[in-house]
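Form predicted on its own, single chain, as structure tokens, below.
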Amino acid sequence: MAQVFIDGNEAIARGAIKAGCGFFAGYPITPASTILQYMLELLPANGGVALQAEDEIASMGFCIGAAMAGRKAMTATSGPGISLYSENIGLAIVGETPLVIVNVQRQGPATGSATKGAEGDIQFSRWVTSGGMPMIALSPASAGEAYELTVRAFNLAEQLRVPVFLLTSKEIGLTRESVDLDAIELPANVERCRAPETADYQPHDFELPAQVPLISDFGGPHVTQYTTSTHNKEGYLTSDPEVIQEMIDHYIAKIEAVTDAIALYRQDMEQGAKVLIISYGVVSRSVNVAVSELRQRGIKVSSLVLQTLFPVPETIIKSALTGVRKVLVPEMNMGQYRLEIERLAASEIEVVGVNKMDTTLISPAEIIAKGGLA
């Protein structure tokens, strides 16, 4: 394939097809609407089903049903839609449902500025539903990364039987750029592990907390149960405290056990640098320019760009912090991921946020000036 001129939303749709997505449901919301449009065009031609649901709540419900019936499923929305998705995201967690949820972030809170960008849903994505269970959230910085990380999001969802967030923004979703999709190195598609047809089946069976249960598609060879309430390994409702805690520990352990393995990042470390810039998403593109300008001025600076935001890749962050005296964390919000860096940084390290939410991008000059490096 030659170079294609696409935006991040189309890249996500193409990535979903590449990952084997078989079902999509969504409801129009700027700036995520074109993902719905692209999936309506692409998915039926590739043997799948795409539909516009009556609202966001129904979109998530349809995707959960399709995923549990055996299809790789995806939905897409923006911040207000995630609010409506919340309860069904919790259902996907306790039901151990593989699912990809795209959040093309826009300026908030509430309805906010529907056609303007921000990255204000970072902590919202981590704590989106009641119960505080871990979430996986990936963050691309370009159309090419959106394509790649969509495939990886599907793989993680299928591998771990969990909902996975893909967090982009209006700038990534609606900005066109040239991408050679064939030049992007993709992982092999991961397929869910299904229970043998002749075996006795429990939908949430595990011996060790981090073990991912085998799955049996609805309508398949096994009788299975699925409920939004606390349940046991058989899927039946329970009020037994020991069983409830065992299930909670399981939901947590299967994600925490792979934290290092699923940590995706890019780093540009300079020997002897005392300044580190940690970024993610579209702001990392400004960081690249800022780092280049600072080095031209003779200032030693390193850069760590996180693609996996949650679970927090603590090992790589702590490694990058070694020998550093100052950390800049530029974000198109008022300092959400900076909280994670402050938690991990030693007391002698100064952590400085470079933040704004006026709907405009953070420039390289602002990173340098507000970071005290001018």
The other form holds:
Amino acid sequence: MAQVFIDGNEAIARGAIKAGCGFFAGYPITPASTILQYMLELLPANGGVALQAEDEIASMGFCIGAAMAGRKAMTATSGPGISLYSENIGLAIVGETPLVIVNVQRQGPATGSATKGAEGDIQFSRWVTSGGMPMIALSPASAGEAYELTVRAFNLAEQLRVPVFLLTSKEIGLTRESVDLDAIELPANVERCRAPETADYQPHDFELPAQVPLISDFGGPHVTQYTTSTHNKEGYLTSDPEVIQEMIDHYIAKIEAVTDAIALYRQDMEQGAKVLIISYGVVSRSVNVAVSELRQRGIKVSSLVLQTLFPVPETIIKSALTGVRKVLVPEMNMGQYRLEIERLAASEIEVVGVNKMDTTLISPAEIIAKGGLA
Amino acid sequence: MSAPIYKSYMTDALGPLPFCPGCGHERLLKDLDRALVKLQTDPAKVVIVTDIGCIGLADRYFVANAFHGLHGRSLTYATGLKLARPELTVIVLMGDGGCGIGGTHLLNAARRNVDITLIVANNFNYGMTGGQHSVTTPGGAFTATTPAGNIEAAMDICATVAGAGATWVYRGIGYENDLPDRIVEGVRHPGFALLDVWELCTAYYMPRNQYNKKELYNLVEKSGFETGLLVNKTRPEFGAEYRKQSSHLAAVRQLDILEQGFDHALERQTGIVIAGSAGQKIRSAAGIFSMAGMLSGLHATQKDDYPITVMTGHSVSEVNLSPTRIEYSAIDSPDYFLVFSEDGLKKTHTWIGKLPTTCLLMVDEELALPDTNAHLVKLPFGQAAKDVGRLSIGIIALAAMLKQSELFPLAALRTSITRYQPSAVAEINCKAMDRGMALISRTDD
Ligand SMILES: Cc1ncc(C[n+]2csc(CCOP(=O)(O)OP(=O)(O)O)c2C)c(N)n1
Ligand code: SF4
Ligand SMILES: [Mg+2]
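Mind sharing the form predicted in complex with its partner chain? What's above is the form predicted on its own.
Whole complex next, starting from this chain.
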């Protein structure tokens, strides 16, 4: 065992280095600031560039520029910063830019409780920019998972040419915990598929909608173009409705096509259980305690912990719902992911939320009591 | 001189330029093309970054790389591109509109001095959206949004960026024949270069203000703004300086690996709260204590609470130790509670009132406590710290608690201190440990 004692923010920074991150820009905000600090410390020695931007809009702009020039890029902020990222996230989507965006959630709305926890940006992550394109969001429950999911987030970003959210919270980001990083099996790093030097190049070329276009970095062998406006496969402005729709379908299809493949979850199903608890993030740890307590009392209960929140892993959720009468969805928000579960649960299944946003963790006892399982 | 390899960096493959007849942008783009031909840079190494607005339509008429981003943010993409690939020639085309909405990027690009050339196509209004006023609209001018004349003052872009530290600043009228040469100079300048180029929006600004080419020249005098090369100085370029610094930076800090060297007798998750004041090294003591637990084969979590103004008020750390993986890290029912300052007491006052009878509450003997059900032990932590060192009060209290509780061996704490703290600190903290342990034998007497 090679235990270390680190917090989630440092785990993310170390994961980013493992993933081959070569660029980081961020703007200080509690509880995400230390990621900027760690990246400033770690990146230069690894040949990368890390810097503090003048605001969150610039953080995103720097990252998008660097990502399109070939670097694996990451930025980190909290809720107020995500609001400022919004427009540039749309740009990253239409420009098909690989990028990892860390949101260390804190209590909101607005400035909220700057140093206190919440997981209130769940649907905000899904619908973060105008136009409503799908997003990928991964949510770790611990420092160890944050380390691993950071690598996975980079891999997905590079593989699919999309911005990927890594959703943690103050509770994960700033809590130090014992973890054996070396024991965590990391996936192999994925590199973006670059267009062959000799071939003609179109920045958004695909035949089937779900196909991810090959990329050629700015400064690479091809002359290339990038635009925020509706564009065709060459990356030139277009007003042709057919082409515009084709591109929209493409942004959606490339994510939908991998929904099952990128569904990350932990399942702890009990034979004959009529109660299922679906959770994610730090709350899932309280669920783990609640589940073992309930089982000790002889109450049958199953648990599904999601690490991929978006695209919603519908197949696994539906299969977990089979034979269930009641689903509990505990969340440190007022019931955001519950909307997804309600949409997927058959009408005879009772969907119950356990919710609070008072900055404190939801306890195992609260899950048992509010869930009507006491 | 040999014949140029690149005869033009523009293409009419997508048809003629899209601007209104007489629009100043057309002439500016052609001057930029002339400048690029003079520079003869490989088009694959040139990036034209365009802002939003009519000027933003320019990107697709170049055969060099083109990057068309959000309104006002073009300098940010340019910065990312240039820092990622220093060998690129990065030229930004932005309207006066972009200078307003992206004002902070303008100031910060000037301060930061990344090697980017910004050409402002300054036509004193927002052409694309119908001729509204911008930050450069002259006082009194008529625009769609200043129907009775502009009340706001026009921003002197050059003076503004110069004030922000720009190293190369030029202002000129778009009709000047030397503009291509000026652009060449700006591009060659090793740092942030800005060209504020005044031109005409024939669709909106011209008719509304009965403007013409002559008026544009008159405006120079009326505005009192200077023209020509206004700043030309050298300051280290950000990227080059950053790379230089990086090569000097020490190797990355390695994580402390905590190999188990001791045993523990803990049977369940145990919550410990340590409440003191800012400046008492509470976080550090809690960390060293947690790591000592890990050296004894325990799992640990640590959470710290302190005011945003870190040098005043309370500092409270919550530590969990457990023989198994820790899931729920909040401490609803503490097993050990240490308080040794007024700030710490104030912060945890209500909590202390609700402590269970099973909790061992160890407090400094000077503190006046609320009623509590916890098992209370008063000890002279403050006095001990006066002897050993103010910053070691956390270790004193934790050593006392550890001796009393036997959660894991005292030797593990000593190892954690000597192994993971700088030697000067460790020396004091070893003494602090002895003092803390001695406090317990004293109460036993
Ligand atoms: C965030 C945002 N706000 C508003 C707009 C609308 N808009 C498009 S162009 C423009 C003004 C452009 O003016 P300028 O930069 O002077 O360029 P010009 O059209 O004069 O060349 C505005 C406000 C936008 N595209 N994005
Ligand atoms: S509206 Fe003005 S800025 Fe735009 S193309 Fe026409 S003349 Fe040029
Ligand atoms: Mg303008």
